[in-house]
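The form predicted on its own is given below as one chain in structure tokens.
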Amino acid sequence: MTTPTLSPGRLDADTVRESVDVVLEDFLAAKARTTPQHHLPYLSGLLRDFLSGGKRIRPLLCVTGWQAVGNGEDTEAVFRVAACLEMFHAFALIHDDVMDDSDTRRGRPTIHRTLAALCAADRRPDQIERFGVGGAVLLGDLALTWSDELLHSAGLTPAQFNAVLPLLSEMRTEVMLGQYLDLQATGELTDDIEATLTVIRYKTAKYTIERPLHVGAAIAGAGPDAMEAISAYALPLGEAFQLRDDLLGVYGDPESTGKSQLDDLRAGKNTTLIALALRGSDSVQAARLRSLIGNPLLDERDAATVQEIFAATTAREAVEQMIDDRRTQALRALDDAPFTADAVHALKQIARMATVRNS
């Protein structure tokens, strides 16, 4: 397959997604051909299926960061680094689903559920679950390893590689810290809004928005001013993105989000939405929230009760306002940013896509 070309002066989200898909498809096809031992061809196919259907937000931001500050000719290298980010994201999602014990991802069974089903006929129930979880951890590790391979085979110059590698290392450290903080907070409901925002900054704002833009800009040789302008745009937008995601976890259409409205509530995710509701609730409402959120048997009626308390405490309304405020802050940061006009236009579109969505 041939990677589409991309003019540095023109931003085309569909072309970026198509180009990254080509890189990933070719990479996984080569793995299936050149490493036929045991079940690796099956695992690479499973990973290919898992990667399909993603929004490619991080690759899109990576290419946008590159185009925002440069007019380089290194299109192939940028697409390959963007694909490296998407492969890393597959690792993060597979492990996240294991930690959350999720049943579905993008409307399909999660990897650990898929693998468990493979051996359901000839193993004990405890063995089935252990195989599914263990296999998913290994497949996630494989995606992490292959994301490194995509980076090292991207064709970056030594200067580009030296600029990109520290950013990727920081991104990986930040998302692991955010994931740990999220895991630590799950099931321990609190009205500490700042604590929930700290999780958001590390798990989403930096990982999803800031670092992909930084990586692309670093390939183009961005200086400190451009990097600071990226952060001024990316961090509030990343927070808004996750706040929207938290609302979708409770109010979203499962057909669009690919997961049940009950998952986050059953898991006891300590979101900003919940913290605001606890802060604004009376003792009866707070006790009801604590008894329902985190209950693995929570049903549709219980979820409706939680939603009623969210409405009564104006928590949902407050989160919507926080999203609007952060989107406005991000857009204002573009006013004086040292970016190309095409990139500014694209970043404005991305801000809308990230915060006004139904999936």
Given for the second form:
Protein chains: 2
Amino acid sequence: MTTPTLSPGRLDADTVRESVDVVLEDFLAAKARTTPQHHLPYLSGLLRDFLSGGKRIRPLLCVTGWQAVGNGEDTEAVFRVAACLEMFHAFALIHDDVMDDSDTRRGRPTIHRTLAALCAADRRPDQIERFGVGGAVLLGDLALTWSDELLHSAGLTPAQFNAVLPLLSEMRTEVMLGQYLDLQATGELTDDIEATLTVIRYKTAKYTIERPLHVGAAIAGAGPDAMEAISAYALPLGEAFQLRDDLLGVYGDPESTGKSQLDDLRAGKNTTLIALALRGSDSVQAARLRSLIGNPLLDERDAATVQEIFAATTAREAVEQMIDDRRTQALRALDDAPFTADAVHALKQIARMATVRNS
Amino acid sequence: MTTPTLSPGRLDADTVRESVDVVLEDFLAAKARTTPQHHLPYLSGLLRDFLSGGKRIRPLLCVTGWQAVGNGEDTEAVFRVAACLEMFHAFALIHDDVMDDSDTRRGRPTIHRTLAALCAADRRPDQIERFGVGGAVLLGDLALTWSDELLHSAGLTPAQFNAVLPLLSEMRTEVMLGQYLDLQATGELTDDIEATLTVIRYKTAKYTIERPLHVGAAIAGAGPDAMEAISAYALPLGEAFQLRDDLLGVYGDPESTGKSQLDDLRAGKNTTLIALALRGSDSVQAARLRSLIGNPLLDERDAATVQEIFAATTAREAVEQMIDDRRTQALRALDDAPFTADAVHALKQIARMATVRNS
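Could the form predicted together with a further copy of the same chain be shown next, to go alongside the form predicted on its own?
Every chain and every other molecule in the complex is listed next, the one we just looked at coming first.
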């Protein structure tokens, strides 16, 4: 397997994507070859298609973290670890879609819907649904197991492996806890803004931004100062990233986001946006929000009503302000960070991409 | 953390269980301490209770495999790897119960039922069920992640780690494929005996018997001959183990098995027992089996009807005969196996335990 090389001096998101994609495709093709019987080619193909829709944010951050510390030569190992993060993310999303019972992901049917559609039509509806859910749980489990294999076959030195492993362990436990918090909070709207920010910190800020940067930096032998500087940038940016996501869920163009504006509202996820709106609502508005959000039958007109209350309570502007504040804080953290100039440039670009985006 | 030591010369199932339990309890207690906030103590406690009901078959086999090769001194590392297998098994069972929508496991409510019962009673029924399923998927994911941590903190030498890792990777993929095959076969009864044996081979023979023995043997530095001798013993025994399980599902005493005699029949799992009965049925009997097995409303009287057809078609005796043949084959494989005498003694005991049991 050959991947394009990338000198530590140059960062290019397309090169990262391309290199990580080569690793993932070669890995899945090898899986399908070594166990050709018993559906493995089908399952690995399903995973390949699922992976192909990703934005590769975590791999990009992993490579950027590695470049930030600036003394790495082992491009191949970094791309493989970056691919391991992307494979782990496929696991997280597939299970997340089961938990949320989502219909679509990245503009396509979710894995459990795809598998349910494969099921023989003469089975009972509960059997069809169970096949979809069971198959998706298993495919997610396979992706988690295979993300491990990508790590172990990355060619890290023992010192690199020992630096990376605790970070990955932490990351896994953190994201699962974040998901559990999120699950617990779903179905009962809260006006507790801090509580929504705690979920964001675990589920997104640490998982999506901080840990991938840490992992890349650890491969390059980063010390505690670089790790702390990464956190100072990553945590506020990660919060901003999720706040933007929450806004896109309600106001985004379905063509760009790949999902309907109704999904998030129907799912009844507790977001900071909703918590702010509840804080700013009078009792009539609050009762309206509580009856509409989380209602699986919510329609376009209901969504418009919710948007009106978000506007009237200035919740939308408040979230935009929170995004701005956090981006500024993240950028300021770069001022004194012990990073290479190229990485600082890249991290500034990433801060813009993460907070000003339409998908 | 201290565990009882075990000399390579002596094998004692109680010592193995006790030592593995200490590893698991210390590990979970440490998890609850390091992340005291956000439900981790609750989740790790739930996992501890779940783990406490296990029979520790895989740890026992892992330690026996290590003793079979006979030149190991590193008791502590073996117990930690054995605990890693048990933690992995907790993951597999928790997800299995979600996939099968089972109510009970080991005589207690399954994890998704336990979590659903925790959910605020004022939520909608679909939200309560989703919380149970989502939480159980997450707790299984945590167990999988933590089984990895147990492996990495086992104190294996690099050579031991490199010998064990590919076996564990294989084991994971194998059991997931076995589960997928099982899931695909559920809901449509088959008289294809070979197909049911293929599922058994992946889901049980390799996963429950062969791989734990291989892993233990690999820690002790086993060569290819010992590995092959293990497979020659493990694969027939593993098939016999699952065939016994299938019989217990239909004929076992619920007091001993911890589950109702109706569960397996209602779930409509394709077993060799059912395939044999369909082969031996006339068209009336076959239609009866197809209408009853897999029916979630199947009651005690229906179960008695199924049992009568199993008797009339001699399917039950045929399965008993298959168990006998396979146990004989497994025991014969021990005759020339390059194992220590103590291990051969233990493996004979295990062969009896696995095939003549009531739970």
